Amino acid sequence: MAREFGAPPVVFPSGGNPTVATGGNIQQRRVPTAPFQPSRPSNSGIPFMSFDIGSSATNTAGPIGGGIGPIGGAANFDEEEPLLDELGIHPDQIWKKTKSILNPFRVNPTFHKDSDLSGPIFLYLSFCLFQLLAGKIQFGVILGWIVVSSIFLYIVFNMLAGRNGNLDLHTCTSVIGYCLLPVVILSAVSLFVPQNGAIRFGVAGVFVIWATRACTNLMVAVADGGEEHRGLIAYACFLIYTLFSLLVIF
């Protein structure tokens, strides 16, 4: 036997939201809503507080460039100066100071009067490289000869000046350093050189004059109170070139 169960009509009403009559009483299913979005503000200077990307991609102004478009705030890279200027690294000025010392006979000092670190760790690495190409590994050894020598030599310098003497250690190091070029010449040269004879040792001795006379002459000229001690601090200079050449001859 089937049995009957009392359940409430449907009404669909012309809006197409179904309704259910329950008691005599009507209620309507809720309708949803679209999600809460805050309210903009009309006058907002802040880009990212917006929340239209379309206007604010296009209503840009950089709070720092003041430009207008996409990027206002980008730095200008034109009026950057060079990486090697940052760097105190001035190559014409490195050519200059080496094209100096190419002439022993006339040594300009008027480059070496701004003295730099640069142009010496060129030439280090040029002389430990021909130092390597002929089997000898002396990296270390070339570092703490130079060290030693600059100070050597400021010392030897000031004593001899006196109070006179106006010499600093970099502009110590930096003469030694441009007047190491004939002995890297020297190393160069040593490697198309006999090992064994009388001509290896000729030649070590005019690289070796050639660098002394242009350390003498460099380091009289940029410090004060050693005109009157040239011969002693030629004498120094001639010490230190020879040690550096004693490594290439043997």
Given for the second form:
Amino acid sequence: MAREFGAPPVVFPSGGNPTVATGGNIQQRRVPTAPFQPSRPSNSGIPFMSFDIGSSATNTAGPIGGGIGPIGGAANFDEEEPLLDELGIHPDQIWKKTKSILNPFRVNPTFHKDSDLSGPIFLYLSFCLFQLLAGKIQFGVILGWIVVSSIFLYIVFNMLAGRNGNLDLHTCTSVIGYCLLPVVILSAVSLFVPQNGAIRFGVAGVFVIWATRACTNLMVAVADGGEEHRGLIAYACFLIYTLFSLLVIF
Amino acid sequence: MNPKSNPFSAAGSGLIRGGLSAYGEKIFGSGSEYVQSNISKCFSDPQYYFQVNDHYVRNKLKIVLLPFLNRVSEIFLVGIRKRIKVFLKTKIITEPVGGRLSYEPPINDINAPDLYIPCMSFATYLVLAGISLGLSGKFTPEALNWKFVTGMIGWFSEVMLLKVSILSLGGGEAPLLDMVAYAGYTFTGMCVAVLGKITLGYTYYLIILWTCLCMGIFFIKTMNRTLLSEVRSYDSSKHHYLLLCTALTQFPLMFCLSNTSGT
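Requested next: the structure of the form predicted in complex with the partner chain (the form predicted alone having been shown above).
And the full complex, kicking off with our chain again.
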């Protein structure tokens, strides 16, 4: 039954109209195509940047469109850098640095001279993942504690080392982040250790001492001025890693 | 200006090098010079307080926690006024070096205050409070953050108390960081108290009284050292009783802060 509407029907410039003949049956309505399809050239050296609604071909794209620029539409796709290199993440270096901490008795500091933060971020995420498996959602807490403790160690190290201390915050955070590896292993192991028992403290103690040794050796090797204050810096590192192990134990 | 010659360069140059572009460094550089000149007027070179070594730390801890070891025990048999006078006679004089800071750095003089021990003992107190919270089943990271905030408030109020008492005696020249250091030494006593609570249970109350007494004695001796070098004319009895009051306020402070069975 055709109904008489007061207003004229809306005609879309391209795509289909809901046909009046079916009387507005909702099930039969086709999915309307987008009314503002611009004409996209197939082989594009031209950036895709038109956002005009309603007008068809001519784009009055202002500086906003021009500023977005060639999103992957560069002419030389094959000559782009690989994504990881462009982001500054070098997986083989991360793996070498992580492996150098795995030996608890002697830490090789040669790889840690150039600091990076992508390894620590990966270790932080795996720490949070193991905590999540234990039922504790502590993403923000762990990140906040890493930041605060690296600022703390940075201040203490530079104040102790005096005039010839040259530790910078990036290197400090990088070293603390990499030495979180024993704590990550502790959180994985503590998923299988019974909850109320002295063995929990014993296992945690072993890993904390491992992390402290690694951190102190790296700190003293990577930045100047720390050799005669080894014990004092070791105590500061010990406090930091005990704090993280508290999150795991309790 | 030689970039390494000012005390904040080591701490500050890392931030500047690491994060900011050259333009930002230009802005930040001029701002940091202004801030440095103003900060050094009221903060007096924090580098001085960190010139410590192992030997100093060990001996200083012995002095702080057991302040009467190298004194004769007969001082406990006399009355209050005489006892304080004996303390006054046995202080160790430091040599004036000249310039604004007239004391030797802590590495050379066992009586000089330092900032390493207070900072480390504050952090140790936080760790031990976390362990004690965990053993009673109440550990959450938010509770530990609250302990941190409470500890900082307590430290700050103690610094204010010291500053007010020194100002009321007329000697306004004592450096602020000295008082921050002396206020922070009470955290060592508190660490021992919390350690006692973790390991020994009910003897915690005895340990707290003992450490309060020790910290009070330490306070009297150190305050006496700073005061006598700054203030020349004072009323002797008023001085003594004010020292006693300052020492006695240790008690409620330590009770509050080490009460980990609360919030």
